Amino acid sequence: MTDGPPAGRPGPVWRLRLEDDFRDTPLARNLARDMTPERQEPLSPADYGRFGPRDILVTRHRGRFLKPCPGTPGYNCCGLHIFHFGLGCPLGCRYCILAAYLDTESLVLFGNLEEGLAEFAALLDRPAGERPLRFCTGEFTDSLLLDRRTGLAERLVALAAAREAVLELKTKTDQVDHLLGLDHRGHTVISFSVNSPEMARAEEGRAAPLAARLAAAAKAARAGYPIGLHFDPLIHYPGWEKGYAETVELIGQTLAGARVAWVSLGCFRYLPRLKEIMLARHPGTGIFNGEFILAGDGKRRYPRPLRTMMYKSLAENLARVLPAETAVYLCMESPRVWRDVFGHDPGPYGLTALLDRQALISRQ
């Protein structure tokens, strides 16, 4: 298969496992161009754990395709709504929270996507004040990992462009070339997960190198797309301050003049069972060696003073290279940390309103 992780970061040799109901769909035909499908009996989510990182499962999604971001009470959530087209990611990042939720290393794509696209179109046909403004696809998988093959983003970009909606595509790849000529009208934000150069090399598996991601962001910006950046997770390690400052400097050099819609900051946090899973898969990782506390959301987090220090450092450095109107926000953080870092707490509704305003400004 030609699509997938960038050169120099070998990925799995895919096995396409296709349920009969979806053999004659656009998704299946696109995926089967250079893979021979293997017939698969209908699956339920409980079956996914039988498959491994080489497997692409094309199966049925039995719930709604549009759902709000699964925020946690007591932590400010950005108010995104998710177009749920699949789950799992073979990039192999050593901190991936999906490993604690999904119980499978396979990549699951939903074969009944036409139902999802119809659901999305029907929602977007509602008056703008009666439905969400911002949508994304990168919550449970990477938005662009196989998109040159599936063609999904092109269809979603067209839906957002024709209506009062903003789509965010989130990725750790550099695969944007197929999107550059689309008539997006500024309604799609292409976002990149970024980290320090050291953490990107050591802990982010087969993701594109940091410089390649930022070069792809610059390409997308030249094609008129607003850009998003997500420093999530920020990892505390010896030399972290210098490492993240280097990333910010690269952003300033690479994205000078780009429309950066927003930048999110989120410190490393994890469900307790993730540590056991990741140490079994990647015994050489050191990201679980720091000091963590069990927080109110059931995740282990760095102590609040450490998180505050890291956020302040990043926010101050970003202010030196990005326009003052760029929205820099904290992902899933408490009101106390917001006040400590920025001097105010927007609350969940205030954060949603801020990012909605930013989305509208970025389209202009």
Contents of the next structure:
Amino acid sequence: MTDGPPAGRPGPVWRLRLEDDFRDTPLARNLARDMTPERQEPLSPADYGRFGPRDILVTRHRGRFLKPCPGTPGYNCCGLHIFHFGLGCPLGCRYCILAAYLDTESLVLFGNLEEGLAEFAALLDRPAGERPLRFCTGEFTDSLLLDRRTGLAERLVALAAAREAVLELKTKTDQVDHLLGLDHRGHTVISFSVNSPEMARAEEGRAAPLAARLAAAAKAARAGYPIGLHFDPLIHYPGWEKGYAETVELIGQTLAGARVAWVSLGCFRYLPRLKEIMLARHPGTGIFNGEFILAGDGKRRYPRPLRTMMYKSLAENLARVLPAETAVYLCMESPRVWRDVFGHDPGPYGLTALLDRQALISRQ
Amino acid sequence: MTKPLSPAIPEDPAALPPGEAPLAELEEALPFSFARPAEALAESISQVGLLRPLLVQREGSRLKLLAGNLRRRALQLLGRSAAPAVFLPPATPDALALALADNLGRPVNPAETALVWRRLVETRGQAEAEKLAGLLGLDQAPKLRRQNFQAAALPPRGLLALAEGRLDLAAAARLANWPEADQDAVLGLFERLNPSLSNRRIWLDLLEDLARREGLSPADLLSDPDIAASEAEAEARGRPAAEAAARDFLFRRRNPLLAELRKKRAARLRALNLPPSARLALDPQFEDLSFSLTLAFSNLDEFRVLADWLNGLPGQAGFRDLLDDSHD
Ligand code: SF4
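Could you drop in the structure for the form predicted in complex with its partner chain? We only have the form predicted alone so far.
Next comes the full complex, and the chain you just saw is listed first.
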């Protein structure tokens, strides 16, 4: 019970709750180094709602650890796989899709992670396919939030470095120092989710301030890591154009000379029930003030012309500060929007191929 | 003609004969019977007498009416001050379950459900209330229970709308969180324009969104003279048209871009002059992932005419604009 804030802002003091089965695992031992564990009865999914943002629960994962990104029919997917090591996030972004699925802001880590790593290593050891396996860890939680303590990224970096794989670590923290000395051989992309300064301040809860994230990106780049940037979600608010231009400007200044492997752009989209949940938690949030349509995947999105306009503005500004070889792509967008923004549609496989190529460039 | 239920009732309740309960002193254990008129039952009692006694339990000096809220009101309408009752011993377990079970055989309106659920939670605590929820017809969904709890806080005007099916539970629960002036303003609007249930939800969405974005209250928004003007303008076409016009006014204020897109698209569609037997379906959400065109014909000649028209369609600038509005 003696840990500091998770990121760049004052945050909760952690409370570590371990199920008995996992008291003697490397994960539990790592966490218990600076937190006092409390005993936790085995959990069922319905129990998660009982915990708050200060709780870390270590429990069993019963499904597969490696899954393909679910994608959305009719929208181009990036073809990434997800290594599933935990669930939930206490950073408290107002738009976090996890809130619509999980009734808690607590962090659940899988105590049987060793099984997951073995499953994963076995998969990587199979004869290589035509394309490298691109995988990430930050789909259902932040990749690096507690990584200094869990030590997971170090092991995944080593796995990827020795095989035909590229790992993407996605974060909204500035916690990269423990990764700087690793022998990654260009197989790990460290990605930062970025936003306009106003949105980062107002809507991204306890995430590290934007400048701290970009400073961490610069450090990682100096350590030879390719960098990824995710402008996701882009939020439409009065002054958005200026706000996002400022962030692009900051990227240009901070990451000059860095190898930015890719930049994704994705406009704010949400499952309708998220609105009720978030307005109850954060009545002051402005993210639902925009205009939304209900898309075929059941999510609310900005109307297509508005998304197109925002993407175009971002893409033009990014082209001014990043080298031409940087891949700028749209996350979960329709062929129509691709054509309107970039003049071409990469098609369902084209985006995957583009990112595979980018992933290969830095590998040694 | 009224029939006496019992011999003369003494003024002092303590002096009542065993099995008689003083109606004015009974406290409803559960607020069943909201928005249920008692006149018909009173009439029936006056004809055939009270067929089922009330169910009462003593709690210290208080008398709890466990079952028979409507019967009590009917009897009072008939001017009775006491009625036959079964008295449960004070420590009877599951007395509330008996009270709930008494209402199982009849339709309970949504306002009653909400009021009874809230009373159960407030007096017995969440855990015990949940054990009894099945008897109230409330399923396991915590959201439904939450909404019932919230909706019970509506003022009588809102509860009446809920009881009579003019307000659905989700809308009622939302409205219950609003300040009273805003509740009044929107309930007044609903009474005046009688929107469908789904449109009521849209009204609430629009009002809540605009209030949040513009820092105004729903009552402020509804007092905008432009709403009244749109309503008045459409009034000649009937109440549904007036309601739609007023709602559309708010929609345009909430969603200027979407309103503009709709307007532009409608104008383009009109300019295209489709034959009446052709229907072009455009995505109302503007995602435009696919379009569809339906042609109706009853013989080869009609089809030839349509086929000619169809051949010329790709050459029409208006048609291309409809499919490709990226230059807007
Ligand atoms: S950092 Fe990601 S996972 Fe965490 S709250 Fe924010 S959006 Fe959700």
